[in-house]
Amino acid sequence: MKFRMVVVVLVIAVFGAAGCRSRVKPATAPMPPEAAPAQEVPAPVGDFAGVPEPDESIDMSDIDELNRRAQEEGWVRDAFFEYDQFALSANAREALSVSAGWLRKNPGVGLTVEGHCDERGTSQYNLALGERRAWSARQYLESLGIDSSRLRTMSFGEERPFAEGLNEAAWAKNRRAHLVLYKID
């Protein structure tokens, strides 16, 4: 009698704790760019007809400059995603055609891709899908006819906020693969 009485406990503990476990993003990361299926690579969005010509009144080494001049006049444009999604929408895509139109034109520079979350999630898993959002604004960039060897990416996950914010509106300007050109030696 004493046996099933124990029996009886362990089983209510183990399914009554299964059925209560939270409903939290899983910790699992995605999978690594090298791991991850093959996607399809749309198209490129717009003819780059609108891509200024290099500016010769900007101080290439300048660097800090020519970033700033070059997100304030819409040259190099990040990309921004979707809550707990890596692939490009229409909009993304469209960012990134005009970074690599501008990228084309100006050969002496290249560009680290960095990949950004909202705060959601484990700082592992945004890690991860940083990267994730890197990896395929990079890919992207690639087919647009940007050469590898100009392109570098890196994830912050979390760690570097564009908005402050507990709401949709900051997080959505989080959400993003943030470009930074760099002079190419």
Contents of the next structure:
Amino acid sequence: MKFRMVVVVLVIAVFGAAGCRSRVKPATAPMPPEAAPAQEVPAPVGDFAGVPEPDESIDMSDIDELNRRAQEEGWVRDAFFEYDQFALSANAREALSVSAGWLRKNPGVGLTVEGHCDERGTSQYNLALGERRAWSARQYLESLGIDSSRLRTMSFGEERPFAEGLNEAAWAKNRRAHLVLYKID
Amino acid sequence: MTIRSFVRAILPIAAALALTGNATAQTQVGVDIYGRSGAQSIRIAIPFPTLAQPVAAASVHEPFFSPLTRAIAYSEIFGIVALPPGKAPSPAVAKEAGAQLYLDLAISLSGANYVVEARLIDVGSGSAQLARRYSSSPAALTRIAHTIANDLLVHFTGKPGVFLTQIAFVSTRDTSGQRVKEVYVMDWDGSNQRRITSHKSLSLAPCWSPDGNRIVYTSFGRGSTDMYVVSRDGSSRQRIDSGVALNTSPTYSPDGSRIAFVGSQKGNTDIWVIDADGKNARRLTNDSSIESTPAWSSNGREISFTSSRSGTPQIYVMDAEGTSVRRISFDGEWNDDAVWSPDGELIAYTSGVKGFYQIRIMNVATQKTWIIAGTGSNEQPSWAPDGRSIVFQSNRSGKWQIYRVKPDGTDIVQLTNAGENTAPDWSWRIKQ
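Next block, the form predicted together with the partner chain, ref. the form predicted on its own:
Once more the chain from above appears, this time first in line as the rest of the complex follows.
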């Protein structure tokens, strides 16, 4: 089982490096224990830009700059959720698989998984919902072989929206497990 | 029957009327300008205080006279009688205007302190029912006004008003944007707002200890979510290490010995309880669903909480040991923020109906509910310690602000203005 997971990640890495658009088939991706049946949902995952080869030019000293680049280049990708749900969709799993691939190649960084909710609903419940979202993503990363000691979680509930606006487009951006890199000392 | 014994006799009736929603329909005694249940209220005249030189009217009006009349009007025990203009106020003039009582106030300076003499005169007999002398620094003049109002209520009902209680809340006012939230406190009527935390981070969901000395809340200051306890003046801050994650929605038990909160182990959120000294954390629920937002019943024997176990967030009640769990909310598709009225008979909560959030109140015995309707989103109710009001947050103005309202939906008052203000928690009666 472990061996198969590694293969899946390597396949992503190779196709990614070749610049191809690629999809991880849900059937071959490991399922975390709590995941709901995979379903296709539109989520702003962005294009599959691939995982870089181990790159000595990646500067680990400026963690803010590294986070900016990691998001911009798609090295790590946030997982998005349906309203009031914490189960990972197929798109969310794909985004986390890409992230796991990059983390595997860059053992010097750890990852804080932040759980976020849209502003609908109540703020106290959303703090608990954000916690579940963060852990859904974390447990999936662990199932892909990322060591638990590199992973942290934190719920922001609805306190830190990414997009303002009273519409589904904004709300969809705010329901996520946001991946933030930190430097392992 | 004296006025005092009459009031004690009709008080339960007045309280019942206030909760049926018909209070505004009661026959009002003509001259009452505030009293909602005018037929039951005592008609009192409160002329502007007599001032001894060099006390200026301007220095007394806002800090003293306004808060005093505001508090007396709020009580619903009294209806304030307007005195005819152009006549020197006196008990005789007040009697002519229909008043039963006349509150005679005199303010003088003694050194740097104000001295307020208050005499409550029965205009029928001309005798003083109450005569007291209060002294304070100029900064505490509002406190004297609130104390006089409390003393009048104690005299007539045996119970103090809420006028020396406080409301804790969260505000963005001292920061740019909404990235930082700190904990603040204000007096019952919105006066004297002041900040008591400085984490320069997110601090959320303050809750008073029953003795009014401490506030427990959640802060993100360490890069994790932790519970802190702080004195009401902002001093002696201590972190409570529960040993589990999340640590949101902390709330003191009515005897002050325990704190219920939401704890998480590997993402599984449950209701936990910990001793107030930070020891002996234990889990009360054990479910794979989302559990959140605990609240103690007024006698401490039960705890309500929110759970997603039925598919949507709904309110449940269990006994304080975590057994006998039962669902109590059935109206609305998203219910949260339950809080018990001080007499234990009502539960107020946030109820989402077709995407709109309103304050809903449930009669615990009958499970019948009604909604306090308002525009915008209306969330996070908290009861006044006299059970006669609720504070809550609403974005009806375009920004989150804190409002006070009667449980029948009348007499709404906005208490905050600066920045965005949320998560109000009304203290218990604070021992002085």
